[in-house]
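Listed next as structure tokens is one chain, alone, in the form predicted alone.
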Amino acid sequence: MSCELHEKPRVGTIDPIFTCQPCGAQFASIGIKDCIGIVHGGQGCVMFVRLLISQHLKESFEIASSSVHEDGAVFGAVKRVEEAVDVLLMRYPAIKVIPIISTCSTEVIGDDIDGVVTKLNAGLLKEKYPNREVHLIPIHTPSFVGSMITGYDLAVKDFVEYFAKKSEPNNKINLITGWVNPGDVTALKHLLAEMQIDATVLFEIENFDSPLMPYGNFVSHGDTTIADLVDTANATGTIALNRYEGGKAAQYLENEFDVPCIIGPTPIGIRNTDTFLANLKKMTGKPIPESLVHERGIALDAIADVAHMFLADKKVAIYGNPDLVIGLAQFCLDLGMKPKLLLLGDDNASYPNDPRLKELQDNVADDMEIITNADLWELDKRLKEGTLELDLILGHSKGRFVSIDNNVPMVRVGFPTYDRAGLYRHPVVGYAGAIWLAEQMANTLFADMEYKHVREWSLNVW
């Protein structure tokens, strides 16, 4: 049996799996308090980028555009930059940081937004704004280069780069979640308070599951506050939980203040929730408690009510954000079931010498392919080319057409997920993770059945 790694053999991209790297530096910024970006660009690199996240979460949150257009193009757009912090910070009187993120445009027509940067701190700020604290950070995520999970990593560094400074030690550890969602921060929260654990959680959106109240519309927005980012500089240690999705924030706390940094497993599953908990007492010194045990005991009895007779053998294909991936087909294999096709969406040369890829290559008992660089296209051409044999899709809504022309059942998960009801207050970390993620697989595979009148025998039952 093999584990073949390898980019997709063709130049062009059909039906992409990510979308540019100005999404991920949009997805950073909203987790941060007292914060609007600004998008440095056409207005569809902000309108496009607002809906989906919009439709993931079903929320709605601020964020702004440049709006540049063909004369921008043509001349040069920094003044709408100019005009757009005056604007912003005329109309929101408690906007603190201002991101300026770049985009293909502005990137390719050579607009210079450090320097405009450094004309409004010495002008527009002193002269209008004298008494306001305002934090202008530019944050360039060309479109051309890159996937929106390079763009998230990137504009989670530069944040935490602006803001670090060292002080007194604040006795807590740095918690840099990646590309999550609210049910997976209130997890992690969870488990970090059953180990008496003082935590920064950074980048956090556990409010992006906001409540309608009778006093009037609730706008979301992130927790993360500049005085927790000053104070990451500060810290015990760096937890990153994604190597892809604040990996390079992490690295950059351990290089300039020594803050100790470990960086991964993504706690999908019982095996590295289990690391996780492990590097938490390993970081920190407190114990393990009893109620985290029976926790993991009573998702170790979950995963064992569906593992062996329902998903045992299971074929599947798993597709989005590389250390999702990576994550799930770890737990996949963990259940007895048989990844066969990882779709990686960008071209991120350190793929490679991804450990936990090795660790795939190495070890797996079945024929697995993992491709970089990869779209839906490849997925949906084996599947009606009879190359690939599946029982199952992990994947976020964008690959539902593949799973319905194809008819295989499909479980969402992953950003973006727009055609299920409420799954962003449901965690796929941690054990209560693990729980949902089996039941869920189970239950779609239940759902096909009935669907195609299949009897039981597809299961593993007699």
The other form holds:
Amino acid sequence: MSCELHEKPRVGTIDPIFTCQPCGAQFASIGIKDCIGIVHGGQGCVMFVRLLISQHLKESFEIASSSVHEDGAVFGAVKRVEEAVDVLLMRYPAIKVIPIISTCSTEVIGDDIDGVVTKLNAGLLKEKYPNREVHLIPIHTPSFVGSMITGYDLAVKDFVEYFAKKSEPNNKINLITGWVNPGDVTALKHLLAEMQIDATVLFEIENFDSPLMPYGNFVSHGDTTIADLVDTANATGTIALNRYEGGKAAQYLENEFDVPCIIGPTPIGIRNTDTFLANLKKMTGKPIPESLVHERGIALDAIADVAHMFLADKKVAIYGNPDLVIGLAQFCLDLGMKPKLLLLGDDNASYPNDPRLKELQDNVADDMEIITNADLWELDKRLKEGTLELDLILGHSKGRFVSIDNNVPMVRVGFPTYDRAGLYRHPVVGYAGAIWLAEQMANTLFADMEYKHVREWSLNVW
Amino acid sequence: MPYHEFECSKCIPERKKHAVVKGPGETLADALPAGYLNTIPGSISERGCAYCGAKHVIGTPMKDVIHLSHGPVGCTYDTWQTKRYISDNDNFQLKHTFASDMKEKHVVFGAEKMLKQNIIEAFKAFPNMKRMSIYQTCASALIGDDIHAVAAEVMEEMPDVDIFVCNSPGFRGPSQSGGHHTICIAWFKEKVGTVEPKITSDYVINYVGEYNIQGDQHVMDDFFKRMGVQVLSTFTGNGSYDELRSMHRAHLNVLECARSSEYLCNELRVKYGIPRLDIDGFGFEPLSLSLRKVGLFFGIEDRAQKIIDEETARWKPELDWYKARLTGKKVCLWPGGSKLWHWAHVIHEEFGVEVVSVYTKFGHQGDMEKGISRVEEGALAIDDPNELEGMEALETLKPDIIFTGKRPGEVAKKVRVPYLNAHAYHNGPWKGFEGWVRFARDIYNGIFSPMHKLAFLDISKDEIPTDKGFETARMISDVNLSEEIRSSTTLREYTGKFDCVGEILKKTDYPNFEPEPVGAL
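If the structure you just shared is the form predicted alone, then what does the corresponding form predicted in complex with its partner chain look like?
What follows is the whole complex; the chain from before opens it.
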């Protein structure tokens, strides 16, 4: 009986859990208002990422490509960036922020995107757009380093580092959400409102659950403004909910501007939400109001209905974004469930030092495996070989066939969840998220009992 | 000049030659947009890359193959599970994807050794899979890994496996089309002629440029079987690797998507003298003509005609039910490449819709030539469209429905234009006679959705109609229909099942034709 942490024993990846860095930078960029990123590389690096994100959010949004073709790959393609910036600025008059996001191809050929930004600032922007506010921000996200998670982390830090400027204290806190859904942002803003805390939410993607309006032509966009980003240096403190998705930026603000930061925990489940509120209270001095005691009570009441009767002892595997996986594992343990396998889809060297993973290793008495640099085959293989028995899988849609083919029910959670309707609308964070997760897990198990005719009669008297 | 200048693109004058309006009396010489040129950076074009054109579009529909991309993980992940090419071997090609997972150290020191490890690992994980395709990506192309050499080494060590290598990095050419070309030529050069097939019929074809989207290939394969024609291979939907190595033994190449794979047919004609016959599985008339042409080539028109008669009798009343209700509806036909000319005229003739615009993301001028010659006068044709041009066109054309990709479909949704997925279909297959009715049904359900109609009501300003508890599509679509059509006893709505492919796959009762000398009448 032990909880073991190790790397996937194979060099290759079969059925990947993550895509690469540029996707993370692109996801961060759509959270900024008046921002269209230019991905410097082949066109697929944008076309497919836009498709992926739009499959998840069921929305469209804009990201451009420098469209590097063969000549650029041979002779260098910075010229394509210059042209792309000009074309974007001409055609999108509202655009102010243009991150230049590199990819594997343009990093390998050594295109100097920092140099081209300097050149454009001194040349094109001065000459052709003298009265226009334009920010060109190079973001280095070679695909052969890290994953979409590090790409997101890096981009958030680069945006903050570019804009943050010390002036007067603003008496707000910075809340860096990490890679979440519109529904999570709504839930987080609700908690902040109940606590009467004024916060700058980075990056604000709530509006990607956007309406179909009678006058038509509604384009989804992020709501984090330049002013928000500039002002991050003047906050009372920063809370980054996710260690690996925004932690870097929080740390930067502390190091550079003495804005104290608290990194984590991801407020998944009752306990982590309690901690989040405690952190908010500590940072702002604001009390936790009765309304949240009430809300927490509703969550506990709902969970009591399903936890010890249905969820307890259920064996679960979890894969996806690291903070999400860890948060879900912690919540599952609180629910009496047995996480058997956690899959973290990249090779981040700091995982073994993550105190939450250490806590799991020190305290989980059952057999549990945590695999880093993992792929979905690590899960699929164990199920097919019969070396792992599961009652439930928690993860994103790319693993849908693991669930389907092995007859293990699955709750879709994380990114992307394109094979279920509207999941981006539902939070997994906060007390609302705790209710949603516990009830989703229970209902998914119930449906499975009925399809498989296993103790389906037990629900008669529940 | 028939060129159409978009307001939003006035500042990039080179875009002007990429859009035309087909004016009255104008010939193709007047109205042909520039095509397949380099993309303008920053224009927010919808084009993909040559890696995806090779791996995702053409390579991966092959069903009994481990598809391994040599590069960082993103190329593999991003092109995984974003298409609906199914197969009759439990969809292995949809379920599993393989990335060599190139990291920084490999970029610096080379990745050939780890590629070899990767290949061995993948074969070990799936011991029943003995075939593999390896796709180069931008990163592995730029560091100069010799993938062929690695593959050859493994094949020597593991004699029961066979590996195909496709060197089509993402930056190769203006769009995914470059990848289609590359993989066709590579397959022809490396693999065709390396396996001898078992010939079971006097009439043997390769079915080329068919990707089995939602089961198209199963539908067409059924027709060929009913004609006693042996489909030696399908390139590549539901296609088998070894069958595709034996393409050289077919009597005829039946070509569906000429955009993506005419290259292969042309090579097969030059080297092996196999003629190419372009066909079209979409629409009653084009499909009937296609089956007749194949029949004519082999002297078995009667067999084709029998199928056409049966299928037409079964499905035409349903097609016409929809045509009566779709007539005059405006369509933007905005697919990737070949569907602009596959569909342009036939949706007009058989569904009654008006094609007000066609576009192509990666098509060449030849595709536009075919498409524009087939659309009605006044249609706006756009090459390599971009986000703003698409929006501008939707605003001015005000179509009733749009056939395009998933993400552009989200753009259309916001301006209250229902969308159908032109690449992956909604409730396909759309090939075959029944399939074509399914397409009509999907269009009907999109345009006449009562919810769609509600999206036009502004409850803050408009008079809110409070007299109805609900509406049905029929209540909306039949308002202006004649009594004759409304109460017709011959026309009927689609009567097929949710899944129309499962039955075909179970079918075994195909006619057993007596062998005849090849070409005999």
